[in-house]
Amino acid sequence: MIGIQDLTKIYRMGSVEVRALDGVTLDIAKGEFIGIMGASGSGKTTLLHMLGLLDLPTSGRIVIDGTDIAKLTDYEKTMFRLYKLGYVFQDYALVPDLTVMENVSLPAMLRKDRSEEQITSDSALILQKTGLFDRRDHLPRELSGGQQQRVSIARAIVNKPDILFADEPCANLDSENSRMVLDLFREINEEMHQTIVMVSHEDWHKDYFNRIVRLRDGKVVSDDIIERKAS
């Protein structure tokens, strides 16, 4: 599903050159729940941004579902993100003046192939799956941090994306809410066969992944299939 070949990302700060990614090569299969792990500054988020079409690599190749990303125009990249990719960020990124239902519906409303009835139906269904249907008319500020992150996840998967990217989605949550979010990720990975690529620095999160790629100084230092513990 995702092919990455010799990916590099170089930032220049004056005369200093920083290699955030230094020759990363990976293949990610459909249906994997993969954790990108490593210390701060190892290149985890940079890699996620490259794969999610949120930033451009300095060199290398990314192919997603047979599409060479470098050959897409800016408009085609926007449409590719809308129709094929979903994103969950650590800061939730909800629109404060929209209700839970309206926030979740936003990505579906941007598409050209959904009727208003289908958008409402899809949004309601995913809110039921995330346990938030009874909060659908509330504003984000009326929810806990864990609930807001679950709204963010519902919004990310309402369009049934091929790949869900999550960047430290538990960073602002306590342990209890973190487990709720990770349990939800595991559920949608297993029941919906959702491909998930998640950045994390918390060692205990590895119990949820079925594959872990560890980075150090922008390089892959290990790539292991994990026998997931029973939930």
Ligand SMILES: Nc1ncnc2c1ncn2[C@@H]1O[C@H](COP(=O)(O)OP(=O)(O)O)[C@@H](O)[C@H]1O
Second form
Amino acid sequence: MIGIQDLTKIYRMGSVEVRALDGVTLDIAKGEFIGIMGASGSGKTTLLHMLGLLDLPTSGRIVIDGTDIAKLTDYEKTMFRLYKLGYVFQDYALVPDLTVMENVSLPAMLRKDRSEEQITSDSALILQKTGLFDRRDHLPRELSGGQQQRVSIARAIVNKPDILFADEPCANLDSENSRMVLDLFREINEEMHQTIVMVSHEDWHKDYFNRIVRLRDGKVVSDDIIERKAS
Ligand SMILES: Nc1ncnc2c1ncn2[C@@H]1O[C@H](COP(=O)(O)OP(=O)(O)O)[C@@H](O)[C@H]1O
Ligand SMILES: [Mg+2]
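Alternative state: the form predicted together with the ligand, after the form predicted alone:
Every component of the complex follows; first up is the chain already shown.
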């Protein structure tokens, strides 16, 4: 579903070069819940940005569902993101002046292929799933961090993306709220067969993934399939 070939990303600042990704080759299959782990600065966010079409690699190839994404125009990339990808950020990135319901409905409304009734019922369903339906008319600032992150997950999956990306979604959460978010990811992975690519540097998160890829200095240093514990 995702093919990554010899991907490099070099950031240039004046005469200084940072090789953030240094020849990453990786295949991600449909239905995987994969954890990209590694110390701070190892290139995790850079990799996720490339896969989420948020930035361009310096060299190498990314093929998602048969599409070589380097061949897409900017407009096609926007459409590709809207129809195929969901992205959860560390800091939630909710629209502050929109209610929970409006935030979740937003990506569905940007698409032109659904009726208003369908968008409303899809959003309501996702909010029930994430346990936030009774908060649908609240503003983000009226919710806890954990609740806000669950809203941003609901927003990311309302369009039923082929792939869900999450960059350290628990970074600002305590362990109880982190577990709630991780349990939610596991549930949507198992029940909806949602492919999830999640970045983390917290070692205990590894219990949730069914595959762990570790990065160091922009290189893949290990790639392990995990036997899922009975839950
Ligand atoms: N926009 C940028 N400009 C310059 N250097 C960057 C930029 N983004 C990341 N880097 C550098 O690239 C390396 C990898 O960063 P990053 O992908 O954010 O790592 P991680 O998410 O694993 O902490 C680091 O050395 C970082 O300083
Ligand atoms: Mg990062």
